[in-house]
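In the form predicted alone, a lone chain appears below as structure tokens.
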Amino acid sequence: MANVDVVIPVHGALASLRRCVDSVFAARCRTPFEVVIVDDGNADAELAQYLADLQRRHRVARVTQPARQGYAAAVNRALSLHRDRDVVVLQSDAEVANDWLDRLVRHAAAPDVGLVGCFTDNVGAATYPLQGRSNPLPAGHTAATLDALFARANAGCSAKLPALSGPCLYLRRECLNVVGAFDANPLGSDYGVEIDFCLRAGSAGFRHLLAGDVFVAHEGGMSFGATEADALAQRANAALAKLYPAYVAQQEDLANRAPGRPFARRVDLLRLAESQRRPLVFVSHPWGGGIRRYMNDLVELTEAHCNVLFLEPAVGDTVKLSWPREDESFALYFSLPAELSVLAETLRTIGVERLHFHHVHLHPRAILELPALLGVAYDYTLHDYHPICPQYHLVTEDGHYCGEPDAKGCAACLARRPAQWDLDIGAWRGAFGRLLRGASRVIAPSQDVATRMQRYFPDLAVEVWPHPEALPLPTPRITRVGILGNLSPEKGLQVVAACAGDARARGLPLSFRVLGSTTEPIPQAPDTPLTIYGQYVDSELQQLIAAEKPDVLLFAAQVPETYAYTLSVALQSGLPIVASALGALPERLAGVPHSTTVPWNAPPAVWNDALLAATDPTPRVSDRAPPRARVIV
């Protein structure tokens, strides 16, 4: 006899439902269960036939609601079907694997447990790899392989959470008997009913667990569209905050503590350790600039064969080990020197076989001991002169080349500007000399750096490797759009902003430059291709146009202009002009070559097309006709 009902509410999305049901029956679970599908007013004949076939083959119990009543009502119908069983509520676009149910049952063994949730990739209390994001499955992984990693990394581990949501929730019958059914009425929709149930159960003395050893894949988006989901989530959170005064504080506490993070980090470590890519570690400072660009270039060049981690200073004596990928959140922190051995053991667990030093600025001095403790080969790239000078760039206090004085001169400099580890110049160069001599390769980007370094370390072999750089791509011709004068909404401020946004969205070769100021802030570079010059003296506007060299001038007035002195300057420049077909502008542009008028309320795409056409070198019929303004309708 079944011990658990696996409840799947269904409304549409047949392909997702097939995948979900197939995964439930393919999983290797010892716990007896029965699949209960709630047909929530489906009108799809093919889906109805699929459900009928499942029921005929005695694979599922089917509950039918003639008209759609929603998620909460569908779940409640199933909860009342077998009042002696625990229940798993499984979204119809979820995918389970392995012995997923057995693990959930073990977490739910204690009598005070109300709900058990799990990790997922999309929409839930604990998402992976990135928390609170919709994630694709990591490359090379399926729902089954990722679930197996969670099972191994976090066997039997769980964390207490005040509320759970997600594609798979295990509800204990004792909790259901005390708390009752899902209730969508206080929230105004089905969105958040699981959280409301959890909070009610918490008030009744039940605790809820996040199973660190279960992962369920989730397609997401089958019940609500993205826009609708955002609106419903805001509404539900507002209602929950009113119903449960402690809810907001609980959410803030969860965000700060991130109780699921240790589980995710253990899975990260397993993925790195078992990856077919070789694990490497780059040691550097936490800043950007040329060093970070070089590191990023190396990551890109080696990504097919290597997983590159960054080891950077954090706060105080803490260093951060991270996986610098946008789709990964792996990060661990170690206090040096106290946790140097822990750091080394972590790198051994991952299987790191090589270090590459790029810089040690802001690192604790113990970082120099890492290669020997870890016992792996390492490289050292010289991005500046820090092994011979704690000022790194051989620079004086007033910003000039120091001329590399003798040790006495360096000591005088250090007396005024101490080294980061409080070493004199001899000890500094001694420490770095030992580190450099132990490297498999010391790499310099130019011969000058190699020669300069060998003056201080004559026995050091330095390999000169220019930084790798991709071949330059052909530079597209960019049409530079100038907007004259102080820009206000009536002068077309919002039109210009919308045109810049459209240019970015469509990848158009347009760049906007306001030759003046704006009365309101608008998005600028790097968010949109728009920059602002600022205030100017009227008498110098012609010179400013000559210096800025726009290709076309834009007048996007949203009210009827009576004259426009800036248009006079634009006409004197001889540049193409695109202007609103409103007020005095079309009158003044009549008969002017290379001028175009656009309806004042035209969408940004029309304005941008006109700007591009105005500077198109292809001969136009209007260029050969008698001079007159072109009108776009």
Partner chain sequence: MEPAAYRKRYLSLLPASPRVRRLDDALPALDERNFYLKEGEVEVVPLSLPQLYAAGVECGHTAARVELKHQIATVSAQLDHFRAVQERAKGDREHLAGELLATQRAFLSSQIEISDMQGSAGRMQMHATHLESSLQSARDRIHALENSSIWRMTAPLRNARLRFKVAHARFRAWQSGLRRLPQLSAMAVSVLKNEGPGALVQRVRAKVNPDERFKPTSLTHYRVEATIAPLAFTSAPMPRVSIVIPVYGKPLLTYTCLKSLHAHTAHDEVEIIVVDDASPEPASASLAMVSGVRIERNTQNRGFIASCNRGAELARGQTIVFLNNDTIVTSGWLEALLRVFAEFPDAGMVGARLFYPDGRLQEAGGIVWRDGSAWNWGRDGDPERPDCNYVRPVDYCSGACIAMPAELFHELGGFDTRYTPAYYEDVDLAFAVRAAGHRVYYQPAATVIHFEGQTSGTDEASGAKRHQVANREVFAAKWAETLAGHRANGVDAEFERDRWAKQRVLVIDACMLTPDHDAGSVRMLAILEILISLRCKVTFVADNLEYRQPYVAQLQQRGVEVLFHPYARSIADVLAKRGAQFDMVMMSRHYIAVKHLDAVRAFAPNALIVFDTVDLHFLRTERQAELEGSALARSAASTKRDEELSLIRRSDVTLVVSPFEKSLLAELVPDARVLVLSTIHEVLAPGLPFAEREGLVFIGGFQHPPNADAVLWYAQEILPYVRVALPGVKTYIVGSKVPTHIRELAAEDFIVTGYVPDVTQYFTGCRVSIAPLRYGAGVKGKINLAMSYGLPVVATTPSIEGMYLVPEQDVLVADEAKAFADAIVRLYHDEALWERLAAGGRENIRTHFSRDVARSAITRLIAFTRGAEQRVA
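Definition used throughout: the rigid core is the maximal C-alpha set that superposes within 1.5 Å between two forms. Computed from a predicted model, the values in this text were never measured in an experiment. Numbering follows the first chain given and starts at 1. What changes on going to the form predicted in complex with its partner chain:
Hinge residue for the rigid-body motion between the two forms, chosen from 469, 397, 455, 205: 469.
The two rigid parts differ in orientation between the two forms, with the smaller turned by 18° against the larger.
Can you return the structure of this protein in the form predicted in complex with its partner chain rather than the form predicted alone?
Since only the chain itself is given, any partners or molecules it might have are not part of what comes next.
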């Protein structure tokens, strides 16, 4: 006789349901169970046929709601079918594997347990690899292989949570008997009913466990439409906030210290330990700059062969070991020197074969002992002069090259600006000398660094490898468009903005430069190829034009100009001019070489084409025969 009902409320999506049901029957569980399909008023004939076939093949109880009554009602109906059994509520787009149910049952055997939940990839109290995100399954994994990892990594482990949600929830009958049914009424929809249930159960003295050793895959996103889901979630959260203020207050804390995190980390460890890629550890400071670029480039270059982990200072004496991938959240913290051996053991578990030092700024001193403790070879790339100078850039307080004084000079400098780890210059260079000499390769990106370093460590072998870099593309030729004066809507502000947008959209070699200011905000670089010089003094406009060297000047006036002083300056510059055929502009440009007039209300593409035509193929300042004025109609 079955002890557990596996309740699958069905709504649409036959393919998912089929996979879900197949996975339930394929799983090898000792716990006797019965599948209960709740057909929540689905009129679909194909689905009905499938359910009928299913009932022929397997022992499946089927409950049919006369009309669609929603998730809570469907679950309630199923909950009361066999009143002596525990229940697993499984979403119809979930996929289970291995002996999943047996593991859940073991957790449920503990006293006072209300619900048991598990890990999933999408939508739930505990998601993997990233918590609180919709994750794809990690490359090379299926629901079954990942579940097996969870089972190995966290056998029998669980964590207490105030509320559970997710594609697979195990509900104990004892809890159901005390707490009653799912209740969608206070929340306004089925959204969050399980949370409400958990919290009610919690106040009745039950605790809820997240099983660390079970992973159930979940397609997700099919229960509600996306926009509808937002609205429902908001409503439900508002209701929950009202009903359980303490729970909501807990949320942020839970997000920061997700109780399931250790389980996810142990699975990460297993994955890293058994990955075909060889693990490398980069030791570095946590800042950006050239070092970060170099490390990122190396990560990308070695991606096919290596899993690169970063070891960076976190806070105080803590270092952070992490997997710098957007789709992973592996991160462990070690307080050094106390936990140096734990760090080493962790790296040994992962099977780290090499270390690579980039920088030890802000690291605890014990980091220097890691290679010896771990017994692996390591590289050291010289990104600056840190091994010889604690100020690492050979720089004085006021930002000059210090000229590499003698030991006395260095001691005076360190007296004012003490070195990391409080070492004197001798001890510093001694320590770094040992580190460098122990490296299997010391890499310098330029001969100069190598030479400077060898001045202090004469016996040190330094390999000079310029950083990996593909040759940059040839510099493109860009037409610089100048707009003179205070740019207002009347003067064509929207036209200029639209032209910049069009240039961006079509990838035109145009760059707009407002020589002046604008009367209202306008999209700028890096969003569009437009920058603003800012306000200028009238008398200096000609110098400004000379300095900025625009290729063409644009007058996109949207009202009939009566004269336009700035046009006089433009004419004076002899640069090509593109202007609206409106008001005084065409009149004043009549017969002016390199000038083009465009209908004032022309679309931006026409303006841009005119700008490009005005400068190309004509060189900047022509000494050929002046071309005639052009009029675009």
